[in-house]
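The chain that follows stands alone, in the form predicted on its own, written as structure tokens.
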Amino acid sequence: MYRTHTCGELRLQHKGQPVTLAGWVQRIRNLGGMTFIDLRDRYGITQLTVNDDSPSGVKETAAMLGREFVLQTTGTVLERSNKNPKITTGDIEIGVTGITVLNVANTPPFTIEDESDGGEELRARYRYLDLRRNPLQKAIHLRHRMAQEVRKYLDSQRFLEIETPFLIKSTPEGARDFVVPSRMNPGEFYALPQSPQTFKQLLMVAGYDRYFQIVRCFRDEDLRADRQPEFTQIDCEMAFVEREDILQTFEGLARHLFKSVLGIEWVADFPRISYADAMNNYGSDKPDIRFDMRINDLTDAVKGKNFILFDSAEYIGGICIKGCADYTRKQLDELTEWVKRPQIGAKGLVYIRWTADGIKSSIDKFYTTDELSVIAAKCRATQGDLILLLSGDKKKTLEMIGSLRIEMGNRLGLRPNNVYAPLWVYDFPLLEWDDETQRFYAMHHPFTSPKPEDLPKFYSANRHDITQVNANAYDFVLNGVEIGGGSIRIHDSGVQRRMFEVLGFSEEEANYKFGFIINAFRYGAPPHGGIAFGFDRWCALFGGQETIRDYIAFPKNNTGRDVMLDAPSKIDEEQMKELYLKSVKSEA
């Protein structure tokens, strides 16, 4: 036996017993008559006591040690005279009669703390020592414990954890594919799924009417801080049901994790915003409503005043500052500069500033003090409030001001990690249209539902009835982070090629591509819904993170690079020829 206890389970009622401790040497304090070695492993840290009175060679032992060697350990509990709180075990320390030394170890990289001298790169090329540390044991215990009460809620609610395939058909109408050549099929290649969309309808046409998987899936696409190359989702469908089904469902998920995770009791309904609001009062279809400071349109009340960039734009709007009156000229200089930049896009930003001397402008010269104070009532400004304007294209202007109302948000503390705000969002655009290619695509994807109100337009042949279009889909936001995302599916096989025909698919493309879930619809499918959630953003956001990469065990880089495995890498010639490829060299 390796261990009798953890370095994290020893208190004060254990005081006097014979224990064997195993773990990873994480400080040594040599203080010449006596020497104390802090042992830790995922539970967390013991301290052991060598002094003089050791038995023999165990002082020895202890002066060749070095940080991280993996060690067993026995001896006696003792009372600590000098407590720590710190740490839950900081009333006791090992009294060591025997050290047996089961690996040394090089010197690490970085330290082992909490706070590592290690930067981002340095510890990627080192995750497993990364993964030693108390901030990422922390998160991959998190994330367990979320896995297993997903499951536990969905397993009370009759749901079946059903495994879906990895190697898949490409079908490109989102992201990239990672795809993968066939050894036994020469020139024929499997793709890796973007989700297990069309396998959960499939289930659904099968009978089980509730499925979920905790499932990985692929997407070969840029990445973020909240974006990886291959993530978790939970994937969850039902047969049987509406849209109101779906929402109370899983916003009892979310109640049950918000409780058994993070001991929140969540009593009120979860609000409910149309992606139209959503856009016209935060700018945003994931909008963070942690705090207000909503997006006022202003355009009747400033245009025709000759101010040009005002009269020359379709869409101007505004948002109050509370308490923000005081902004220095050079802090507006520093605001007009970051909505200038390329992420954001803006020509310049107006400002209204109400003080004690009354009401002031960057545009004074064109509006009188009484229409600016027209303006400061449609922002529901008072005395010691700022006022912020953009001006353009009125889905891009709502953008700049939303990413604006962010950014002020953050600036102000008005976002806390540890406070919550869950809602939906719904009524989405059924599809885009694309002026470059002249076709429209599906704003989800090809199997969601439009509205019932909206089939006449639908099926219309005026591009512009079809733009209008909503589609019967449904996002979960939590704190301005898409958390999930999912809708009611077609079910009819003549609305589904309704769809294809919109898309601008050929008949024979469709059933190429699609052909094997049109014909499941000809044999019964259910009217049926689904969603799925990001597993490790909603992981990162219970941990109080804005990256995902600290949830994930082996993460890649913002490359999508593995740098402690150095992956992807080359293969070899005898692999390239069992696999008919050949290497093709860029010429950029």
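Return one more block: the form predicted in complex with another copy of the chain, after the form predicted on its own shown previously.
One chain, no partners, no other molecules: that is all that follows.
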């Protein structure tokens, strides 16, 4: 061992002790007769002191050190005269008696500090140096802790961690599958799994009852901001359970993580909300309930006053922004521009301000003060509040107000990243009708069970009835981010047949697409259901971030490249030949 202690370990109680440390040079301060060297490792920073009385070899070595040199040093723990309360080792320093340079270092291309001077691209290229920075060390450490605690909890609940294969079969609808040519089976390909969905259901058929895995998944698709072609899921499945059992079990997991990782004890049950209520109240299927600011349906209250914009709208909704009645015209214009951006797509913004001077609005022409008061009351506004209204097609308008709500939450600091609001969302629609192809699509996947009470509608010949069927599905939402989702699966072959019928698959087609799991289900499938959590994102949220890249040791950029490795890349002709493959020119 090159050290007796780490750089984060020594305290006043070690005073006088001879120690050996090893680490990287964080900083060197040369004050004439004294040289202070901050030595860094994963555990902290310890100050080394070299002065006129130090051995001459030590002084010589200290004089030629540079940032990020790797040192081994021996010395004695001394009490500092100038204590530094900002670091845990701030009460002591090491009076150096020996220094060995274990390795020299080129000057790093950016500073290894909490706030680096390096751009994103540069830091990505030297990821191994970026990973030395404290925020990333913290992120990677948090992720480690999360993973250990996830397993500890699930193991204690008798879940078995079972590894499923990465080299699987491409599904007929696997447009997003990464494929892997097989040298031993010329012309044939494996696929990398988008999730272990099939395997976990097979494990339930096999009797494994409670399965989990922290597992890499792959998706070859255009990367929206903050998506990765490979990402990690906490993947879980249980047999002989109903929805309530799954929610209880994984609320338990979340509670355990809150407590063990963040030290937050969660006493109350997590709130639950139906998809319909989430849309109506928050304009989102993943509401951030750290702040209230609910959407109020004003449709009935505002119609019939000859304001054509409202009279012609399917829906009018409003949110009350507490204490913002003093917004200036300029601020309101800017908000109007904000909602009119293509990402939101509103035509305009109506406002009502309730100041000490009374209620004023941008629609005073059409509404009396009394009528505005009614609207304000419906929005639970009081004096000092601002009300913002949008109108149009119901679903779209709700989503627009939902986005505006989040924006106002951000502007007003109502979304602090150290406050947590978990939430279950349930009763999602099972199917979505697509006008273009004139068929239903499964919102999740074709093995998602309808809610038992909706089965009559599911068997109805009426398309509208079928639209009304809810899935026995649920999402776990944290601070407005969906970090988990799952469902009770169909285990009844009659219901499964009906599902394929509704989706417009012939028996032949269903067998072609899903034959192998349908076959497995013929040998005694238990009732089962599960959930999968986005592990990268959960870690990021617990770390107080919304972006996941810092929580992945070696992430890819948003064109799917690893710029450190320079991957993907061309491969040898020789290798192509061995795989019986030829590249063809892009048609673009």
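Predicted, not measured: the structure shown is a model, and the values here were computed from it. Numbering follows the first chain given and starts at 1. Here the rigid core means the biggest group of C-alpha atoms that line up within 1.5 Å when the two forms are laid on top of each other.
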item: Large Cα shift (2 Å or above) at residue 9 between these two forms, core-fitted; value: no
